[in-house]
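Only one chain comes next, encoded as structure tokens, the form predicted on its own.
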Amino acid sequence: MKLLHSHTSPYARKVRVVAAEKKLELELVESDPWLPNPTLVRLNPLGKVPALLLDDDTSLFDSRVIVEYLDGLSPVHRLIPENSRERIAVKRWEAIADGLCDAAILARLENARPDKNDSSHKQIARQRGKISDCLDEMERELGEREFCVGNVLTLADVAVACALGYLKLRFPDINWEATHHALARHYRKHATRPSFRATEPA
């Protein structure tokens, strides 16, 4: 299988961590979604990463679809529980972690505009407010637990750690580790796993 990805994309990192945890081999192809890329568009008409090319030449896109596919390929360390209630809990965590990434990326793109105006500043403030709300909700939900759901690592923990890692990379001014102690503890624990170390953005 071939994964088109960007090294700094938190969504692509989530896929790479899942593949590593599942002991699955992926051929990695660096693909900048901001440059013309006919191959990427052929695999994903939205022109976004990650996109996964399967052995039969079909493609999967959107990280949530890809990780669910990868998790089902092997019984080794299931990251998405089969139990319906736990499964929904894991997918809820993934949704809020991905939502935090969505807001962070929009804020970063808006901030990079050379023609920023009052509307730009309002949009940045709105997206940063979403980041703050997501952090608060995740902190409250995690509490004193070691894992987001249950007693073992799941996709929830992977998604949260990838989202927090992206904040550390792109928004060092958001000092969430000082204000959200449960998330800081969670991140310190999971960021030391080999799968996270191997996928650290450059």
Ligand code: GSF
Given for the second form:
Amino acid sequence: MKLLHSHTSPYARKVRVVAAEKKLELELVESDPWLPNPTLVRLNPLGKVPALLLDDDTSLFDSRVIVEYLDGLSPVHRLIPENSRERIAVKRWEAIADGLCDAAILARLENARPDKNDSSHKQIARQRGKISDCLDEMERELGEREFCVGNVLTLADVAVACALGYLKLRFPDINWEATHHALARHYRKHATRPSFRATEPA
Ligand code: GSF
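Alright, leaving the form predicted on its own aside, put up the form predicted in complex with the named molecule.
Shown next: the complete complex, the earlier chain at its head.
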């Protein structure tokens, strides 16, 4: 399986961490989604990374579909629980973590505009507000617990750690570790796993 990814993409990192936890081998193809890239568009009409090329020449996207596929490929370390209630709890965490990344990427794009105006500043503030609301919600939900859902590492923990890592990389000024102590504890514990270390964006 070939993964079209970019080094700094938090969604692609989530996929790579899942593959590593599942002991699945992925051939990595670095692909810049911001440059014309017919191969990427052939695999994903949205032109976004990550996209997964399967051995039968079909493709999967987006990251949520890919991680679900990878998790189902082998019984090694199930990251998405089968039990419906826990499964939905995990998917809810993933939606918050990915949504935080969506907001962060939009804020970054807007900030990079050479012709920034009032509406860009409003948009940046709006997206930063979403980031802050997501951090607060995750902090509240996590509380004293070691894992987001249940007593083992799931996709929820992976998605959260990838989102927090992306903020550290792109928005160091947010400094969430100083204000969100449960998340800081969670990050210290999980982002030191070999699967995260091996996918460090810097
Ligand atoms: C988001 C992928 C995405 O926005 C997923 O896979 O979960 N919901 C999708 N990827 C960005 C790169 S990034 O992670 O910074 C991307 O490919 N953007 C290109 C574009 O045209 O928006």
